[in-house]
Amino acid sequence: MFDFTTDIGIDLGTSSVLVYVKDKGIVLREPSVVAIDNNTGNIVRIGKEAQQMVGRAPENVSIVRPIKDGVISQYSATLKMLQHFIKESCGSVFVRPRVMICVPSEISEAEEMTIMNAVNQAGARQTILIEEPVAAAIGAGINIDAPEGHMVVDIGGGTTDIAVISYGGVVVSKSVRIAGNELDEAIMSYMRKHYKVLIGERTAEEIKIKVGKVFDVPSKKPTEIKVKGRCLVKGLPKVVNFSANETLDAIMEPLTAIIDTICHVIEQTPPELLGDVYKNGITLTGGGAKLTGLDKLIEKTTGLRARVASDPISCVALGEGKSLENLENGALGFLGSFGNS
């Protein structure tokens, strides 16, 4: 079936891509992974199909994440990935879609222009940028136009964006390139150091999701997980038991960096807004927000109440969707736009 045109929002993350289609909701969730044939340079798999090849790909195929720390690191692969996901989401349209896409709160003009050019080349008639914490706040149900301050912490795969928002815009913000991927790497390092076992990034992420816990709170998750890896001493397969209580030790360094940045943003918040932030607390979004006990750890460290959004992984895409619906009244928090002639 053909549509004349549509508006879509793309959460272009380091770990995953979500696409929101106006009037339909989120229609696509795929890993931001691409498989490339080293001999020809051609893309052979995208998204879930490429993700399944991690650790299993033949020698002539490289598995890459073309988005690094929230920005484009491999332009050609990102372009192909965007073209594929836009086509999958929109089907056949007579007029190119208008696309809203999120960017980290601290991004260079060159990085911003690279994203806009890629989206336009991928098939957009117009590209609108929106800051990630603004989209996350909207998706979490916060009224960002209200005359009061709200703090949002969006922990994605490659970046953590922290912002205090008031009157529809960002008052103070900080973006650090420490997030879910660094937590996974810390778990891999912990396994090497404490168990002399080598594991891959998929296994590390599985540990984090299935048993990860950073504060003593009631949880339905298992208390430990059997981890399969390769013994660094003998070079043979080895199975060890990883306890949920080990998580904090394993990821202490990157997690401390994230919490220190939250404290820095609080220190930079104007006194007039501190009372609002104290009253409203901190809203956590992004995949990292699902780490068990993280909200309580942040509460203990900052003295501010913290809550996890009801659907933290989808908040940015949902926020883009709500912004698209209100675009006629002015794009909320967008940084700029660029269109095809």
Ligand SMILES: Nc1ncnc2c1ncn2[C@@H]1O[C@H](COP(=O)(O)OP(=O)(O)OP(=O)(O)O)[C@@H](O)[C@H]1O
Contents of the next structure:
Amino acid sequence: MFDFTTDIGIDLGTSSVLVYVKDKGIVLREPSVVAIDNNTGNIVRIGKEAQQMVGRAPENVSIVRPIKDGVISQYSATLKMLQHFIKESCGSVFVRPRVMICVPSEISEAEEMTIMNAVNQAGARQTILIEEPVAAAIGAGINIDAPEGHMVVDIGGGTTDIAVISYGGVVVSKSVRIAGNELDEAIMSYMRKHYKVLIGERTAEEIKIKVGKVFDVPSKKPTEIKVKGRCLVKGLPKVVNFSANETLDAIMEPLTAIIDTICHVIEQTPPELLGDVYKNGITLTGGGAKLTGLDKLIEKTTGLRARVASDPISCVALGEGKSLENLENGALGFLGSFGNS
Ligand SMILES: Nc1ncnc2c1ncn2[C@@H]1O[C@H](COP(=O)(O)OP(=O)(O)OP(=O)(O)O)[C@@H](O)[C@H]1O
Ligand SMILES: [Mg+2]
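Having gone through the form predicted on its own, I am curious about the other one (the form predicted together with the named molecule); can you provide its structure?
After this comes the whole thing, all chains and molecules, with the earlier chain placed first.
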């Protein structure tokens, strides 16, 4: 039997979409990808099935990521993707859930309205926005309502959201559109420049995940990886032995930009709260937090303790779930809502 009034939390990310259903937990994890038929404009595949088509799609099919840097860049594709994932998670098109959805902490009013409209049009009876770092903090197990400051750094695919949270609200924050995807692009461009080899986004991401290490910490990762690409000079396949050290060289620039932004937020943090952050350390969430040694690199640069949350990719969805459970108790941290409660 369906619960037609259920509450769900959606982490609508640049790389992936997670859905939390109240009393059930996270029920869906799918890549944020859709395949569109160029002739008809129809969506032909969504999520995992669309991602499998990357690099193999026929000429008339385009593979798109409708969320770019945490905000909607292709409205109709996002709408179809949301409708599909809401139906999958709730079990029926007739369920009109109350939806909590995350947004980056620096987002324009127009971008916020676009997200609200898409979620409502996708079948929500009410949409509640929550800032991504606030949801991430709750999901990482931080008691955000406590009268002390906590710093959260959420490194996703499109954005890095940094926030200092106290009494359930954001005191200082910064969101930059530099995160995991930018690291992948830096690896692609390094391969082009140093080896004259063309590789795709998925290969670059694989290099980052399989050998990427940004600080000298013990790890079981191999120190080298064989990368297959296309030689830009001869146009033929070419194999390159790529080392972990080279990965660090390749991603140094965007990585430095992320760490500089963390330092900037620390500089903006009022002294009282900075004392709390010094005591509590920095909590890292989002898929980018899994980059080996990143916590140690942040510790060395900032002088503050840093820890990666357990299951960092799920923190935002878990945080939305916890907030939904507390919605009736006047929980803090929400930006606004639209629709009937
Ligand atoms: N083990 C790993 N090492 C390094 N990076 C990783 C690892 N696992 C995942 N990632 C990266 O994490 C990013 C995706 O993280 P996440 O799912 O939190 O993003 P998102 O929420 O979809 O994006 P955003 O919040 O920016 O909209 C990708 O760039 C992916 O390559
Ligand atoms: Mg995210």
